[in-house]
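Take a look at this one chain, the form predicted on its own, written out in structure tokens.
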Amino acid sequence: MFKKFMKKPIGFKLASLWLFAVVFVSVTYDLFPYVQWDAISDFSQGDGPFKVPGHILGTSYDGMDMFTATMHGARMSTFVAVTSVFIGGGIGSLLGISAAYYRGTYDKVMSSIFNMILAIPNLVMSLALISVLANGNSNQPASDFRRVLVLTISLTIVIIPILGRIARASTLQWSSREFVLASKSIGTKNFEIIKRHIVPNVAPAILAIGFFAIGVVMIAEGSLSILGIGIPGGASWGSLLAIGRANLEYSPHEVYIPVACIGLTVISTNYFGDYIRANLDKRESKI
């Protein structure tokens, strides 16, 4: 397996290593023997990377260690992005595949719903959903858990029509293939045809767009945090960026570090999306 990895393009290696590091930190964050990510230092405030012993990435203007905050932000940003894409992709794929396979009125209704949702800009829809659902009672701020939950749900709703249309288009292509028509002619049940012939062939296209969608969700989460309705308190990369924006003049590394993390993750996921799609095109050309 290592030999196969070494034969891959340099972009594949770099993207794999970065995403592996992000996932590894997200999963094992609690095992690292570092100070609490939101602990405040009284001795170092606004110091840049490598300037203060014990703070490899420096500290924020409020005295928060940027290294542990960045690692914790990786966990939250990855959780929101992967959860939204996984759930939204699953629901969208189910609706798109079933609509394209059974066609008729059901397909027209689902296509209309997808088009209506996609007609609304992603950020506007997320902003509206969070503004309505994440408000606390009696004008009190909503809990952090509720805000994260509503943010994840809103981004999931945004992802459903995107991957739903991809699944529908791919299903329309594969459902007219000879092996599918042959299965229908011998009386194979529709569920078996979908499970054996449609889903395995549609899955690569959904996976490719799913990687793109992870990058889109991370950017959306960061944008919503800057608008003040995302994950609060610096708990995610987007939230760190929102906090650091106010201190850009005094400690610019507060902005550069989360921007670099988001940028590298989006570039890596986009690379994998392109890589899977290129291999998918080669595969389909042989069929």
The other form holds:
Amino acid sequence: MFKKFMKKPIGFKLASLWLFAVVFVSVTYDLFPYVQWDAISDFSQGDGPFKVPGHILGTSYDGMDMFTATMHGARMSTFVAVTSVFIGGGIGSLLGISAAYYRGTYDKVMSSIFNMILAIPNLVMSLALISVLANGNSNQPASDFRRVLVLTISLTIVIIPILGRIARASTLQWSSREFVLASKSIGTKNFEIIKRHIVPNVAPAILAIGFFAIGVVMIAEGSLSILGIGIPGGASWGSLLAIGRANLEYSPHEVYIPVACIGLTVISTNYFGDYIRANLDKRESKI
Amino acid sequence: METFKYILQRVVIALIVVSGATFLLSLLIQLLPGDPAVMAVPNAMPERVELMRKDMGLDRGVLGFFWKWYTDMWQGNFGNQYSNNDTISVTVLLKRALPTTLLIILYVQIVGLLVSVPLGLISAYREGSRFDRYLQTTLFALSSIPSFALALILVLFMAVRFDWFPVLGYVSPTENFGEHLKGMVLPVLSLSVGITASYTRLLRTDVIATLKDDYIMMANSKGISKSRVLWRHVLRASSTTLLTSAALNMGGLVGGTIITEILFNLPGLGYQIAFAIASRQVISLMSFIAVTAAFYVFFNTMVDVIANIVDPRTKERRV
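Return the structure block for the form predicted together with its partner chain; the form predicted on its own was the one displayed.
What follows is the whole complex; the chain from before opens it.
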């Protein structure tokens, strides 16, 4: 496996290393004896990276250690992105595959609902959803847990039609192939056909778009934080960015560290999406 | 006749999609715990709340609320936005906000096409060269970077550090065109980098395919100069995907400029949407989103219709 990995192009290696690091940090964050991520340093405020001993990536204008905060932010950002793409992708593929397989009125209704949701730009959609679901009036703001939950749910709803439409289009392509017809003619049950013939063939396309979707969600999370309705208090990359924006002039590293993290993650997931899609086209052309 | 029927069909579908999207949204708003009228103006007198509820159509039930807004909208009345001591018509806000957003989109498209066409042509013409490979890698990275990341970096370097371009301030083009352009440089740049990158990649793929066609070899062997072959023969034949994607982007950008407008304080549609959400103005929010969705669907439909007229085979392609 290692040999196989070493033969991959350099982009593949870099992208997988970065994603591995991000996932590793988010999973094992609790096991390491970091200082508490939002602890305020007394002697260093707003120092840049590599300037003060003990703070590799410097400190924020308030004195938060940027290294720990970034590590901690990785967890929340990946959690939100992976969860919403996983659940949204699951529901979307289920709806899309069944719509394309059974056709008829169900398919028409499903695809027009997808189109309706897609007609609203995804940022506007999640904005609207959050403002409806996380209804904390100014007297009693919604709790942090609820805000994270609501954010994840709204991003999930944004993802459903994106992946649903891909799953539908891809299933349409496969369900008219001869082997599906053959399987039908020997009396295989519909569920069995979907499980054994449709899903394995549709999965790579969904996986490719799923990687792109992780990027979409990461960007949406950052954007929502900038608009002030994302995850509060610097607990995610987008949230760190939103705080740092106010101190752009005095401690710019507060902005460009989370920006770099978001950017690198999106580039990596897009790379994987592209990679899978390219291999998919190769496989298609062989048939 | 066939074409006419097709256009009619597409327009009907487009109308259904936009109406459906706003209807879903209005259901969502009804789910809101709390009274939209009270939330719009938290410390209003009971009499004013009563008036506002009537004005919004909240007294008519779930469907009546949507129906009132919907029928009003077709008569050009997009409802009102309420504040402590004022009621502003959303139509006025739209008239003020739309030109800004449309100008941004126009500039972004101009920059995107102006840069991506030559880049795409050259890099496809020299396919596999060092220039091409470096360009592809760079473009891939650039097309993945979120626009807000670029915007923040640009603000940091161009405005805060060196003070080359003003941030925070929109000058309308009729007022002072030079200042207007100067203020637009950073927002347009931050939006257009990603778009330019993806346009270039699209054009490159198509040009590579066209260059392998026989008639290009024919043109070359007739002794027409290389640049003439590229610009006249190749570009025209391979620009379909690029133009389609550009037209689709027109619609997508209407919603996509929100963050840029917020970061650069530009009083466009995105800014209004964010304001409507922050101050819980449900009616104006619905109207703004309807306009955004209408733009998106309009350009989608237009692309489909034009593609159908140009090449009738495409009818079934976009399922």
